[in-house]
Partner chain sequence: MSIVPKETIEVIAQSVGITNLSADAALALAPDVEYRMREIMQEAIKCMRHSRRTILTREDVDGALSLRNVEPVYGFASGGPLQFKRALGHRDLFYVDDRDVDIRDIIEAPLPKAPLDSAVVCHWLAIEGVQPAIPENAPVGAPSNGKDYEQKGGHSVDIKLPVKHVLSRELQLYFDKITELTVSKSDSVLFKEALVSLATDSGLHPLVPYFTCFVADEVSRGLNDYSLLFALMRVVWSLLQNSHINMEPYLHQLMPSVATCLVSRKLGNKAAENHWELRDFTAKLVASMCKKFGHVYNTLQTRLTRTLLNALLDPKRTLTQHYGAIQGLAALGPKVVHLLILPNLEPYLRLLEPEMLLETQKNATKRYEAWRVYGALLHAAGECIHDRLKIFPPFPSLQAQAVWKTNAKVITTAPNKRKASREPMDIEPPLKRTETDVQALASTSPSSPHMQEGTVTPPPSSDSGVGQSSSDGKVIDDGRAGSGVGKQKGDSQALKTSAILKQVWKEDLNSGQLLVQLFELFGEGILSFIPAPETSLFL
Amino acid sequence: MENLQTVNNFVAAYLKKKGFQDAEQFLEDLQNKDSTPIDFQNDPDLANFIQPFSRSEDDPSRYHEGYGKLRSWTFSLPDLYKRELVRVLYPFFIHSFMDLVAKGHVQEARTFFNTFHEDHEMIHLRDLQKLEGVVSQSHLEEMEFARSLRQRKVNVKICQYSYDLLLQYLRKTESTTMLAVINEHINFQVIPGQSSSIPDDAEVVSLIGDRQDVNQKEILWGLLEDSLEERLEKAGGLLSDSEKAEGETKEGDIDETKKRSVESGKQGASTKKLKKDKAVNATAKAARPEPTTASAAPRVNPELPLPIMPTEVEQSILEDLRKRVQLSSVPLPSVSFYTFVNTHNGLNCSSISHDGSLVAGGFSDSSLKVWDMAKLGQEAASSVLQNENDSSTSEHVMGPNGGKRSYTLFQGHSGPVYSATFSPLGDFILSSSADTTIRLWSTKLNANLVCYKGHNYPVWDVQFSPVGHFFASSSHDRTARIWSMDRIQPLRVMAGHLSDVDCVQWHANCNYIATGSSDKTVRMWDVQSGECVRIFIGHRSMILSLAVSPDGRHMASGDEDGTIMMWDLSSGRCVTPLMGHTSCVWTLAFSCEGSLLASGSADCTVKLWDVTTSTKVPRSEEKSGSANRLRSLKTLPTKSTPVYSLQFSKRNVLFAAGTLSKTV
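Supply, in the form predicted together with the partner chain, the structure of the chain whose sequence was given, as a single chain.
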């Protein structure tokens, strides 16, 4: 106490000397009123004005009163500052509420919540729904969301003037409770200049504090060196040069391209030094004048040992790449739609192989069914009637009751199948289930090969890496895991999400995975180190789908509300939100050259978005807000069929799948 007194005296003297009469007066008043210590730990500017937070004075109605006053004052401000301060109200609101709950004033907390929650419903509806149920101290500790809010400080970016305004107001009205909230839970980052200079995005008030540091890490978003596309370009050039020499054997062709690729590897070695993120950006910018082909992206080395691709497969892929239709905003893709019928509401997920010939469906009755569309097409041509005999179908399609099945049935799971994924070559399928396992099936042998156990809770999603062999899974146990086909234990466990990890997706260069979670964030993880390298904040509800652009630079994520967000991986910022869907976005897919984004939703539409227009926009323009909205090119309504999965084939035909439902 003695020490405190001296400090106070010192401050008073300082203020007198500097001529801060108001502050001096205020300080004196303070000292007269009570003698509990002042919190000096924050910046001195703030500490000067903050009255102590004392439990003896604690009265539940003060929160109500204090917040109510602050709110009406905020709404009476001029528009310029109102916009900023209205956002700041939200942390005040939730912390006031939680303070009330923590102190056991449950009734008052309820009244407080009911009185003021409407202000925040538009932006924070889902959080509020969660918080609404909290009625006791123990709930606060139990609930992940509440705990994380209590433990961390909210970061608020605010301009100098608004900050001063706020403090002045709180000081004048002596709203000790509100000042206490600031003291305990809010970390103001005061930015010099006008309030309009602060970007108008969700991260201004970020509830999760450590993001800033994470997103500083560098990320190598470039493509893999020596990729097939690259080879094709060389080969393409070669072909055009020597069109007459086409009579050459394809072997020779391939040899040629291999030689070239060795050369390019040498070239790549020189650019390897430019691994730093910014440097990569710079090169990308320099390369911008060129068209958006993937070649503009820098090359990186694979960090995973990649499986070796058989030559004939390589050849067929090259063939596909040559025949690929160039898509942009004008030539739109053809969409082939696979409709699941008679699923009796049991279809949980579907997946389409990369060439579109196989379709898999995971059902809630634990079964996984795979249709061979090539075979189905033949059958359909020969027989429309189901009971017609057709000898071409093999034994495995025989059902238990002797009836014919048009699909291969994979049984093995003991819970609803939540996800399925085809290996790039279509010879394997992975499925994940509520029984916490992931199973590997062979489409050649029609049998279960491996059962991967590792997760402790239902596995929501599983995805093969773009090169095959490796796969990633995500689960209710809040982790994502990396596996390889030949080991039954996970290679990496990515922990960090605050809630279920709902979806997972590989980066094009296989060095990263992206995960979307119920905590409304998307994170990017380094596969090699298992570290979180990016956190993307901005969604307002659970993330349901992810897609990474083929050039590895952008990522799209779709959520429960129907919002799709495009992210710039290097900066960790949202390029632009894509509004249009009215219900859950189940699936997203980039076209092969990355110019189009397709999204499938529960509102029974497939939407095509123009991605090039926005991603080409230079960064200076990007900052100017809504000028660079991605264009919605086309909406393709289906016939009451929610779209479950989308897949662009190598030739840029879009395959979509969904189940016919009468209730939707």
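Return the form predicted alone of this protein as a structure block, the form predicted together with the partner chain having already been given.
Below: the lone chain, stripped of partners and molecules.
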């Protein structure tokens, strides 16, 4: 009799805890009418129903047993539904693990993790590596990644039939533990139709629960009012195609087959002026340039106080714009490649000024070196190249005018230099380092001007804004920051990524910045408010490079696996993936009119992509995943040189840089 009363009390307590007030009142009334307790033992159906609820909620075996049965059932399904439901196992796995940790069953949680984690390593390896370090309840609160998962529901896209199958199984087997995981941590987005209607991409299971709300915010993606391009267009200052082609030749005198070698610390390279082939000019004359996408972009007002441009600089830029060659799938750009040699694996990053006259390299020995291409050519016959055995020590001892060094040495950091960027005019250069600082250098004075401190961990990337003065940085501390040259403290701190912020890039109108992270997402931030206005999900590995189109409408992102994704900033959706690289995509650059995208990779190639084709995909092709939308115009291989940086000049000459690697 006491056992029956205990069961009655347990049922009443369970109903009260779950908020079933009507059922609780009915049970109480039933007991009051009949003093004889309900006999569960003589009713086998009722006993079987109540048995799962009578087990202690602190029993850790419920998770191992429930998930194990769900996993076995999923793998036994036909392939049509197994492919979709196997992906759904991941949120069940991570939340079962964290529930065990939260309830103090640390040893059982480790056993659970070690038993089932291999099922998810292929897609979620980096997330699993973070969760593997969770060994106590305090870690769930201290680790931002785990805390974010606990606070937000996981969005899962699933077809109607698969969703019905899953719920039918869980109810039939009375898997209350897995049902509780669904209620507390998973938000199913049920899509009508069969499993084939669900795309096979990383967006199917989204750990960022607030993505849809964020992506509904309005983005003003247009260009700035009264820009130089707009003024030139209104003035009708465009030259003919032949004059543009001649202007391109006059700017760089660069042939597509020419490369410049730069020795890190020793070697100066002589540059020979080569005339372009007449056939190239003929092609440029015959091709009628398409109207630029920038001219059709809406105009917006700047949210930041922009610096005033000197008149002589403005005139120089206008001259370059007049002589710009319109690129398309027929007239491809001339390419000048700067190769670092004898770096002894010490080069971490490179940067090229907007006119290609200066090239910088950041090194593991905490130094920043800048080469002037004009001086490099003049020193070709000097003693710099006469003694190939000069030690690096003697070169460092010599001053900038000593004649033995072909570069300008900037020293000040106390850790490896991970990023460098030139100002639009080339008179300043920024560098970021493992010492958590950012330094501003003058290329005119060859001196350090300011040391910016604010990040708590290594700073992976730093980028000047398109108008200069302002710059953005990204760090291991999972934040991005906005700075101005005249203030030593950051103006804005952008926090929200769940892991390292590996790269940062400005929008063309300077009102937004984009950040790429090891959490496999790209975010866009409003520089005025510091709020996240877009979250882009689709990559399967860490994002290493970003580029925004000149009209500000599209963005390209490259990841560790070699995948490039083109995004529409208005909708926050992927327009098309660009597949072709076999290794990390370290750098991306749009041509000045936005018709071409150049990508540089660790696979020692530069690829040129037709952006106008890729961004105008019919909806039928977009849904079917047709490969016809992917158009790689040309692949430019290097001789064992991974590509570190790309830069289009104002006249649409493509500059590239990398380090010669004998191990590739």
